[in-house]
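Given as structure tokens, the chain that follows is alone and in the form predicted on its own.
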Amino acid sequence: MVIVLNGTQRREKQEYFDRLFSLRYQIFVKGRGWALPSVQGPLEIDQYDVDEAVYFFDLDENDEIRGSVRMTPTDRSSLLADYFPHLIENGSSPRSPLIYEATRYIVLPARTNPSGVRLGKARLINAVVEWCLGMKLSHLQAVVDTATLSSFVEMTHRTMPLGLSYPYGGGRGAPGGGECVAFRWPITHEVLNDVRVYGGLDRAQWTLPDPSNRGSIPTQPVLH
């Protein structure tokens, strides 16, 4: 079960963002050795977490999180345009209130077969790109290690990268650091059913959220 929550309900969710936020200190602070923001928890919280941020929240039957996504308007909130401008390369602007920017993408799928695998990532994008059309949004945009690019062209061949790779974290084989690459999707039917078909997704596990405005985030289950 997908949901999604905004930044603002923070408070009134607080042991869902508790949780995230401990799991992305484990995963990108204590497993990848990111020198990133830290509170007392420890939890992993920085200047991206703010009221505009849009959370996706896969849960298992048990209401524990297997995987997540942080979407931020890029015309406020961009990692892109703050820190990796130079991952752009084709003339692009990294800000729009059309584009949407994917940050702290985590999946831990219950299964680590390849179709569990590919399961547990469209499971969640699935949600996101639904969200996205019912946003009218025109793209999403994100920036990952160079190595996860492929994943992502694998899940469609519309996966458009916005330049060449680069260092990042100070360079190559230093700790935290890595091969970085920015790429955008067009939010499209195609792009969707593409994901649908990636993680072999059948339409009992499609529901299409429709936002009335940019103001009204569903906080009701998205996907089952």
The other form holds:
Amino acid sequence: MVIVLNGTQRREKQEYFDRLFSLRYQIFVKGRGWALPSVQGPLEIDQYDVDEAVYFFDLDENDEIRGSVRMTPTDRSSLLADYFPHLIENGSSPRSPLIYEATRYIVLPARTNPSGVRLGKARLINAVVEWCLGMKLSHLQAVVDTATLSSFVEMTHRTMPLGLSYPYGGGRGAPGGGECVAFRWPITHEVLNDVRVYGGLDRAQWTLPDPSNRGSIPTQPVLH
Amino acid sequence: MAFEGDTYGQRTLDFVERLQQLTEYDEICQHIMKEMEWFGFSCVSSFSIPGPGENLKASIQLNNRPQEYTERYVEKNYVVHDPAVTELRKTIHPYSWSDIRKRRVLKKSEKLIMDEATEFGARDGFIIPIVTISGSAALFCPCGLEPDLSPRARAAVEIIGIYSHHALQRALVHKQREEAAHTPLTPREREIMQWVASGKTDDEIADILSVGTSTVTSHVENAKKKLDAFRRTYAVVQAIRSGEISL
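Now show me the form predicted in complex with its partner chain, since the one above was the form predicted on its own.
Next comes the full complex, this chain leading.
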């Protein structure tokens, strides 16, 4: 089940957010060794965890987080614009009210079961794209480690790179380092369908009953 | 502020945009090979690493290396010892053949494989590792005499390799599905797949049918193609689903 919460609900839904920030700390700070600027104890919280941020939580039957992604409106909060503008080589602006940015993308369990991970990715991203369609956005964008770009292209060949990859954190081989690349997805029903096919999602796992349903999706309630 | 990229960046973005519009396998191959030539890569290979008992030829998506070289490579099963391939066990990041030579001293058998590649016009190559949908490894490998392996060229070819692999895979799956829709299994293929479903190896089936193992393997490979399956077990599932065999 995927639920969507926004940044203004951090106090109201503190239990979910504390678990998410703790998970992010374990994965990004301890696991990947990223030197993140704002670590509050064992919780990873940064300057993009703002009221306008929208959080997708994929919860299992025990209410445990098995996937998550944060979406921010790029006209106000954009990692790409602030830290990685050099990743854009096609002249596009990294900021637009019609573009949201996906960051802190997590799908568990990592690398233990390829088909389970694929389903987990699809379940989460399906909800994100449905939400973006409901918000009538033009694109979502992301900065990812180049080693993971293939998995997004595999989800949809409509994945459009914005430029070539560049080293971060000392480059490949350095602790916490690697190479990153920026891409955009157009927010269309074709992309949504690509994600569903990739994950083999059946209709019971969709939010929108069919691709022709263009009704808006509320930002807050349970998606499915 | 965003900035306009150099030729490497612009070419790569143009390449991807064009590739996204192509659906025909042959067109995609031509588009990839032409782009690789600009970087000084005269040949391109793209294939999934075959699993135990699987044939390399069946795993190839694209290959325009000289036929004589390819036949020798397959016949000698070089894929098991080729340092350009075995390096995949150590890294998920792209590397060149010359990087491997710098990292370690090659064994005699490894050096032989690389020397043979040079004899056939490929002195250096660039390997882009790709994890496939099934979780197995694939690689995209352009090679040539004096390819451009500058940092920007590497960054460009990495993106090109990732997109090319997936475009080829999509086109091949589409092609195989179309062919499979019109190509039922032959009686012999059906009979052999029935034995495969009962758990027999190619050797055992060859004994039962009094034919050569290579003949059995060939029938199994043909059946896999028709059933749109990369693995034997999945081919059995597909054959049962389509009513070609029963348990």
